[in-house]
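Taking the form predicted alone, here's one chain by itself in structure tokens.
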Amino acid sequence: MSDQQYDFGLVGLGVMGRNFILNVADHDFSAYGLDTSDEMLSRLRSEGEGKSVDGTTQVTEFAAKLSSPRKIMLLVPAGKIVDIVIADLLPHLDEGDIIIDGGNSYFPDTDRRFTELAEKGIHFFGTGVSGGAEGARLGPSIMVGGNATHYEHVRPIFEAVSAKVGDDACVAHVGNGSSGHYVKMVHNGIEYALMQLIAEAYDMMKYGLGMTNLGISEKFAEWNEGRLQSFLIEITSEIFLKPDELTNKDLIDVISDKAKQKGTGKWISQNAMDLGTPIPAIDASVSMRAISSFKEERAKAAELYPKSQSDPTMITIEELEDAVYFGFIITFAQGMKQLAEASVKYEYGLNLENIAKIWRGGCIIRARLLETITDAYGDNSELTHLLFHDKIVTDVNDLWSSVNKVVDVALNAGISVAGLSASANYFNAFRSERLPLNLIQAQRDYFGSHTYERTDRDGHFHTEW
């Protein structure tokens, strides 16, 4: 057995873990992996041939191979398995060693682990990693939460392996405690909503405007050259060109319309409710995935409730592009607002400019719009809402007539645009100086004596209705 000491350790040599550890080795850091599977270990050695990378199935050997302080990253499924892996590692670690959870863990779990490990002298970082398998291999966006001082031990490695936009590495120590996993949770919520908006645009193109898959592909590719440039728009344009190997059809036409989810969308919606921060565009995207699972009921309802004969060709493809861009803006605005509220509530100390900056490359939600968002928070770090930035105000005012038209035509044609309509309703409510919620205050006081506030004097009041 070699006596070499390795710079970096990684537990979990599946596709994500193996790609990440090879990325580390590509950047002149030696790396050592741990997995229970001999097959995964064999794949690592094969793919890492000629690099300073190796691994083992034995935790004792793994710990002994790492230089001090040990820097160990976990890329394993969120949940109990994270605690199991940590428990296996602990007897072999020393005070001052570092554990990094790079999975999609729920942020309260990260807070618990942070506290438990701190009591044992182990530094813990909850770290969001976005970019999928390709990003892990070639450069992801990395969101690190935990102690800023101890982050310096891993910063050179993370800066080396992360995606780059110009001279900027798409990695940052985003804040205290569980902030890294919280920021990743919001990232995933934004991802849900952007995907829903794109799906709605596809629905309007194919079943509203009667476009072919080739035409849809070409239009998304065109959009990707402009203000909607983004990873999700880019891959969408490619999806419509893929033939099915089992039939003579396009693959998109034989894929089931029942979408899956892993839980991060639900987490952000639940937490937004806890914070009292509205994110209806994101909520709608989560709900639509749930609705999609009721395939049999939807088929029955389609027979009972035939759609109207309204002509969806009343909109232009340019108006549809306007509407999608509006939805992108509202989605990011809602996500950034939730980050701002969470930063205060959980004392994270988030810097929204830095978060937008590291999302510009490597991650699933990377988009040209993030340049504008980065500039917005760079211009004014006290910006209370993205919709108050001058550039955004101008854009939204220019887009609004198209949004109204697309939503109206889609609904009259029986085409669901849940994400876009939720975005439009949020915007209408947000820009309303007066809402009808005074009636709700009165109703609550009427049936429950919950009191109400007045417009002409301070205090809480109750009426015997």
Contents of the next structure:
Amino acid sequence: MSDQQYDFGLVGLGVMGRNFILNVADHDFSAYGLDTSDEMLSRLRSEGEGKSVDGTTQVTEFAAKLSSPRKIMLLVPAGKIVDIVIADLLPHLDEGDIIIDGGNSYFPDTDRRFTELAEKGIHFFGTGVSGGAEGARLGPSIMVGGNATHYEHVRPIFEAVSAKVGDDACVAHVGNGSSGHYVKMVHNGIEYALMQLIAEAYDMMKYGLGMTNLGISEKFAEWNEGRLQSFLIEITSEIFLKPDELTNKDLIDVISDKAKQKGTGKWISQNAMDLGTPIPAIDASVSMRAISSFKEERAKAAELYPKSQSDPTMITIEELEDAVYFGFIITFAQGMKQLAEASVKYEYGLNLENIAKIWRGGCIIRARLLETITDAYGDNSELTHLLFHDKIVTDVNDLWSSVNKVVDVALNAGISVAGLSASANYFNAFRSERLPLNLIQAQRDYFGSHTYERTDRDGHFHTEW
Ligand code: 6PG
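Now that you have shown the form predicted alone, what about the form predicted in complex with 6-phosphogluconic acid (6PG)?
First the chain shown before, then all remaining chains and molecules of the complex.
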């Protein structure tokens, strides 16, 4: 057995883990893996042939192979497994060693682990890694949360393996405590909403405008050349070209319309309610996944409530593109606002410009729009809302009439546009100096003596209604 010491350890040699460790080895760092499965280990050895990479199924050997301080990344499913792996590792670690949880862990779990491990002298980093299996191999976007000083041990490795936009590495120490996983949760909420908006555009193209799958693919490819340029629009264009291997149909037409979810979208909506930060575009996308799962009820209701015959071709493809771009802007605005609120509430110390910057490459939500968002927070770190940035104001003023038209025509035709209409309603409320919620205050006071404030004098008032 050689006594080589490795720079980096990785637990969990599934496809994400193997790809990440091979990426590390491609960048002149030696890496050592741990997995309970012999099969995963032999796959790593064959895929990593000729590289400075190896592994074991034995935790003792794993710990002995890593140089000090040990830098150990976990790429295992979020939840209990993370605690089990940490408990297995702990007896073999020394004070000052580093554990990085690279899964989509729930941020309160990360806070708990951070505190428990700090008591043992272990530095813990809850870290969002985005980009899927391909990103892990070729360059993901990495959102690191934890102690900034100790992050320096890991920084050279992460900067080497992450995606690049020009000279910028798509990795940053985003803040304290659980901030890395929090930022990844918001990333995923934005991911959910962008996917929903694109799905609504598909619905309008196919069942509204009567376009073929080929036509839809070409249109998304064209959109991807302009302001909507993004990873999700790009892959959408490719999806519509894929033939099914089992039938002679297009694959998209034989995929069930029940969308699954693993939880990060739900968490951001729950946390938004806790913070009192409205993110209805993201909430709508989470709800739509839930509605999609009620297939039997949907089929029954479709018979009970036949759709009206209004003509959805009353919109142009350009108006649809405007509407999707508007939805993208509102979605990012809501996500950034939630980050700003969370940064205050949890004392994360987030820098929104840096977060927008590292989302420009490698991750699922990478999009041309993030250049504008990076500039917006770069020009003004105190920007309270993305909708106040000059360029966004100009764009949104040009877009909103198209959005209203698309939502109106879609609803009249019985096509659900939950993401677009939630975006439009959020915008309409946000830009209304006057809302009808004075009535809600009056109602609360009427039935519960909850008091109200007045427009013409200070204080809290109650009326015997
Ligand atoms: C990423 C993705 C990824 C996420 C999947 C599935 O950034 O690479 O966000 O982390 O797990 O997108 O999420 P759902 O199963 O919840 O759709």
